[in-house]
Structure formats: C-alpha cells, structure tokens
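Form predicted alone, single chain, as structure tokens, below.
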Amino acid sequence: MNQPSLTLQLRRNIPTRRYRVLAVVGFALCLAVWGLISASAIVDPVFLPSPVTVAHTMTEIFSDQTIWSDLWVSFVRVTIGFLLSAVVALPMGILIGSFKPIEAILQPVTEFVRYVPVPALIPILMVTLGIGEESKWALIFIGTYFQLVLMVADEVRRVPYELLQVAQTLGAKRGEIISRVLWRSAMPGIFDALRLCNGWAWTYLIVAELVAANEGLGFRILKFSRFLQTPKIWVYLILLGAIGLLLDLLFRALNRRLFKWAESGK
C-alpha cells in the first residue's frame, strides 16, 4: 500500500510556517477567483464590483470616522449579548451535564427553543423590551445562548465517568467533583465552545440592527444595500470577516496558553 505524501497524512500536524503560508495562498486562490469574476460578464458589477474597486472604496471608508464609531458600537453590542449568554449558559450546562434529572427537565425544552427562527422574536422583543440597546442584547443572547448550553452539557458529558469514581473514592463531596474534576476537566473543550458561539454572536449583529438601529457595522450594510452602494456593502463584510477571524485566533492561542496539559494530552 503507498503511503500518503507527508502534506497529506490524516491527522498529523505541519510546520507552522507551511501552515501560515498555505492559509496566505487560500485567501490569494479566493481574491483571483473574485478578480477573474469580475472581470468576465458572469455577475454584473453593480452586484460583484472589481477588488481593486473594493479597495478604493476601503481606503475612502477607512478615511472618515464613522466606520470606527460603527465598528465600536457593533462591538459592545456583540459582547454585551455573548457575555450574558456565557454567564447563564455555563453553570446551566454544567447543571445539565452532571445530572440527569436537570437534564430530563430543560434539555428538550432547550432543544425545542434553540429551532426557533431568531428574527421571527424581533417583534416580540421590541414589545417586550422597546427598541433601545436592550432589544439588540437580547437577539444576540438568544441566537447564542441555546447553542451554548447545549454544548458545554456535552462537553461535561465527555468527562470519563472514571475520573468521578475515583473523586468519590478519595472521598470528595459532590460540590467538589463538579467545580475540581468535572469543571476543570471540561475547560478545554467549554472555551473551544466559547469561541464558536462568540462567532455566531457576530453573525446575529445584522438581525441585531435591525431593530431600530442609527448606527453599527450591520446597519450601516443595511442601508448602503437600499441604495446598491455594494463596494462600501463589501467593505463592510470583508470587516465582518477580519474580525471573525482575529476573534477565532485570539480564542485558539488563549486556549493553547491556558490548557498546554489539553494540548499534549491529544
């Protein structure tokens, strides 16, 4: 049987270099695919302009204030609304993981909820909670935390049940399994949670703005798409995405720092 070349073998790690330059080459095959596009009569440029159009509207955008206003008030919105979510949803789900009882009683109840389509609550929210910053929290909350309880339950039901008989045998009490072995043996895995729920928070901004919103990186997208202004729309969304993505490798380097026993251990 030939073996696989060494860029390909299933699992095995590469150097970081090769990795970083391999990722550089994946954003460069993505702008020629949008360049060659643009360039042919495929898509029409009021809807696909060039990237060196994109580009020169970046650098007017990047030039006036009100992107980073945008940019700044986005921001708190998204991790006002992730952080209650994380607050709530983690002790829930440890409670859901550890017992079954808590489990029997809100995991189906979760599980039907999170199927719920987020915008259809706006107008629920608006009644409820009026059209201010508080209305917006509670979309991101909700978009994020379902997911969230959900998946730290399972993260602490991947804990082996071994490691609890052992606790219980060198006599700690309940208290202590849960916050010294379940807990902490569950980190990893719940700040790996974390960072995903953290990007769907941002994906929940646009619907977020659209409750009476007069500013915000999804707003500002709404209102240039009124007026098929798609350069500043594709400005915007490339924004979105460099966000996301600093986001997702602060989240990865802080859970290499913080769980290096994780790392090894895989």
Second form
Amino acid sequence: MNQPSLTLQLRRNIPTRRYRVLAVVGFALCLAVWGLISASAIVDPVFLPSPVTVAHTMTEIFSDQTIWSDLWVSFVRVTIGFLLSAVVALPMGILIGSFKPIEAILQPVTEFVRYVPVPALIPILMVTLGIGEESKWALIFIGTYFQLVLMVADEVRRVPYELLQVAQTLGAKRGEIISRVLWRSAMPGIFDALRLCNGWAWTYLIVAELVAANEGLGFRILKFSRFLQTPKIWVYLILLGAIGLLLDLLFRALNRRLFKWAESGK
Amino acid sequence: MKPILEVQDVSKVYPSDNGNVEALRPTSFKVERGEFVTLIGPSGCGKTTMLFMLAGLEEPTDGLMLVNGRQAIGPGADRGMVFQNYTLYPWLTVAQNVLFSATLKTFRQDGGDLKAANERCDALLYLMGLEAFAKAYPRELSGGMKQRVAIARALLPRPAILLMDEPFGALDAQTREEIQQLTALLTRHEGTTVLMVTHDVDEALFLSTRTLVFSPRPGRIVEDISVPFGEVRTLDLKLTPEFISLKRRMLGLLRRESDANRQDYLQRLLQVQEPEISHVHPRPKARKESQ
Ligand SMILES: Nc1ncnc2c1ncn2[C@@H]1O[C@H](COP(=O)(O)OP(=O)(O)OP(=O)(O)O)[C@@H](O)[C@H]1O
Ligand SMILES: [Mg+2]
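Now show me the form predicted in complex with its partner chain, since the one above was the form predicted alone.
Next comes the full complex, this chain leading.
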C-alpha cells in the first residue's frame, strides 16, 4: 500500500473510502454552519429554524401520510414529462448530430427556444392545457427537451469521424452506421445528458407546482409558506435535495454498469 | 489479366478558406494482383489523400480509379483499410470488432456465411496471437495488440486490396517487426494486394515488392522502384549489400525531393545568424551538403 498522501495533487484519484468520508465531512460542515448561524441568532428563527427544530419537524412529517403522497404525485409527474422529452429528444438529437442539413434546419430554432425562460410559458400553458397534469408534463417537456436534444446532438457529433470511416470501409451503410456506430459510441454521453436533464425536470416540476396545483411537493411548500411554517418548508427542501442526489447516484451507477467499456483506463 | 487496380490521372485539390490546397498532382499507376506496394514520400505530399481516395472515403477532384477493371465509387468491403491510429470500437470485444463486417447487411446480401466468418475470425486471432484476448475490450490491449486487431478486422471480409496508412508508425521497433512480418505473411498467403503508406525506408524495402516515391506537396510519383528480394524474407535481408544499396538510392531520392527547398532555407538562415553566433562558438563556415 502506498502511504496516503495528504498533499493536494492535481487531478489525481483518491481512494473511494476517503472520497466518501470527505463527502460526509462536507455535509457535516454545512450542518455546523447552519447550527452556528441559527445559534448566533443573526437570522430570525422564523426564517431559519435551528437544525434541531427541523429534525423534530422531520420526524413529525415523515410519520404522516401526506409527504409520501406528495412525493409520489411529484415523482410520477416528473417521470412522465421527462420520458416524453427523452423519447422525442433522442431520435431528434441523433438526426441533428448525424446530418448537417437537418442540423441547419433545427438547431438554430432550438437554440432560440432554449433561451425563452420556461416559467414565462406557464400562463400560456395554463390557458391552453388547464391546471391539470398535462400542463405540468408540458412544462417539464419544454424545460428539458430543448436542452436534451442539443446535448444528444453534441454527443453524436463528438464521435470520432474515423469510427464512421472504418465502418464504411467494412461495408456499413448509412442506417447501420447511425445505429451501430454513432448511437453506440455516443450512448454513455447521452446517458449522462439524461442524468442532468432529470435534475432540471425536478426544478421545472416544482416551479409548476408552486404556481398551480393542489397536491405535490411544490404545492405543499407554497401552502406551508402561507402559514409561515418554515421548519416544514426546510424538511421538504432537504427531501428534494436528497431525491436529486439519490437519482444522480443511481444514474451514475447505472452508467458505470452499462458502459464499462467507456471507462478510461487512465 | 486486368490489373487489380488502375489509377488514371487522379488528382486532389482541397478547397479551403485561404485558397485551394493542391494535395496531389495528376497521378497514374497500375497494381497487379498480389503486389505489395508501399507509398513513401515527405510529410504532407498526399499519401493519406491517395489512400483515402482509393478507399472511397475521399473523392478525387479529377481522374479515374478502376478496381478489377470497374470504376470504384464510394467505400466498399472489397477495399479494406487500416488507419494510423488503431480505431477499434471500444464497446465491442476483440472478436466482435474483427467480426464487425460479418454482422452488416451487405454481408448477408452478398450471401455471406456467418459460421465461416466466425471460423475465419478465430483463425485470424490465432495467427495474430490474440486468441486469449477474444473476449477482451480494446482498452485492455496494448498499442501493438490493437493494431493487430485492426488488421484482422480489415482482413476478415477477404478484401481484394488492403490499404494501410502508416499502420506501424506508433509501435516500438520490436513489435513493429513482428507485426510487419505477420502481415506480410498473411497477405501473401491469401494473395491480398496491399498498398501501404509509410515514411520508413527500411519498412518499405523489407515488406514491399514495389515502392512508389512521391515528391513533396503537391505530390506526384517521382520514381517507381521494384524491390526484387523475393517472396520469403528474413530480417537478415536488411544487412545485405543489395538491400543497403537500394536503401541508399531511395534515401537519396527522398532527400533530393524534400530537402531541395529546406537546404536552401537553412543555408540562408545560417548565413544570417553567423555573425552573432561566431563569437560564442567559432565554427567552420557552412558547407554545401553534397549528400
Ligand atoms: N481535409 C483536408 N482539407 C484541406 N487540406 C487537406 C485536407 N487533408 C489534407 N490536406 C492537405 O493536403 C496535403 C496532403 O495531406 P496528406 O494527409 O495526404 O499528406 P500525407 O502525405 O499523408 O502526410 P503525412 O506523411 O504527414 O501523413 C497536406 O498539405 C494537407 O495539409
Ligand atoms: Mg498521412
């Protein structure tokens, strides 16, 4: 075994165990700063309750049914919106990345739409789709599709041209090159793009639920704030962070498992 | 019998933002079945361009290329290609990489036999000394092993012509010799016609039956040298006077072609700098290089 060195080395890996310990230290530091601030009473406890208060509230909330149904409703909304977006964005992104004329037609328009702030669309969506589930799916779809399609196209364009040329000299035709070379080679990157977009989908969901909903995590947060129940808000925020982190880890683990070949041998 | 390859006045001009780049002057040559031809010449003279056009990956600006008497348009499995950087598919195992061509539509349409292809894959891997790595992924292989896989992959569909672009350039001397001999043996055994780009005179003479020497860009063939060392060659060949004298002749050709301009430039550079340098290091006046 090498002696563990404590100096900071540029981009060198550290053992997994130490990585995890340090990650926990990061959370502990956050908690400590939070505790210090609330103990020093710089901020009114109505806005920033102490960690202990939040912990109490947490046990309360989690023993109640509401949070679980909120979580379920929100999860289903995100997943439907996200899957709709992925199902359209993957083929479109692959087409844009594969063929320049298609890129020329679609990419500038997509870039344009991408810069329209999505929350600004909520009024229009509510007028056209009502305040039911459809408007939430639509908002998540719009919020992630235009990002995802460009990221997928980028991944496809990043595939080394030589890999295509090899396929051509081995007798592959256009369709086969797309499915057997471009798509396969871009898959790990596309999977990573999905991971990022899933995170954004959650953000847009909460935005939608804050504006118009009668259940779900965002709706509940708004309701708590009406009654100034900040500890409960904090519990929900922590839950949202935890969900994000969990999904992220899940995506990463899946990525590593599915695409062992892509791991750089360093 | 028709030559396997006929190149007639093929030229290439790359359009670019600051004027066109003339990469290759109109070039003509013929290759007979079973020949091992090397293309040699200074960097940038259009060797890769020539090979890419033959592979159908790049369109000639002008001229005609006939494979087996028929015009070759676009890439096809009758012309295999080995690239300079081992371009293996990292998501496929070694065996899957080698078998790639046999899993394509064209293979089935041409009535290919998958079982026979599998057997051929095993045989090629065995000959290349890779049978133990059939299930390994490219990232687990060394550079030399990767290049052997790439060669096996190109040979699997039994191409009439094998095109190789500096295939051994990145390998260390010993690995290079080993793979050179393997490749020569395999292609000779199967009667494959080979066109190989190299910038290594030793390699060209040791492997080929014929060498085309190119001028600096825009390239053209300045000399077509046949290499009469017979079929079976051992490393000792490189020490024979015949080999050495041919090597000298070729080196001279290459130098004459590539250095004419550079020598001139160097001369001027040295003359300009002479006064500054001379009081630090008194040195003899720059002589005119005769070789
Ligand atoms: N796609 C391209 N666009 C524009 N110019 C190009 C392109 N490819 C090659 N060239 C130019 O054409 C000339 C010949 O290039 P080529 O790659 O064929 O040379 P080469 O003989 O293979 O050189 P090397 O020995 O360095 O590999 C060079 O001057 C190069 O700059
Ligand atoms: Mg080259």
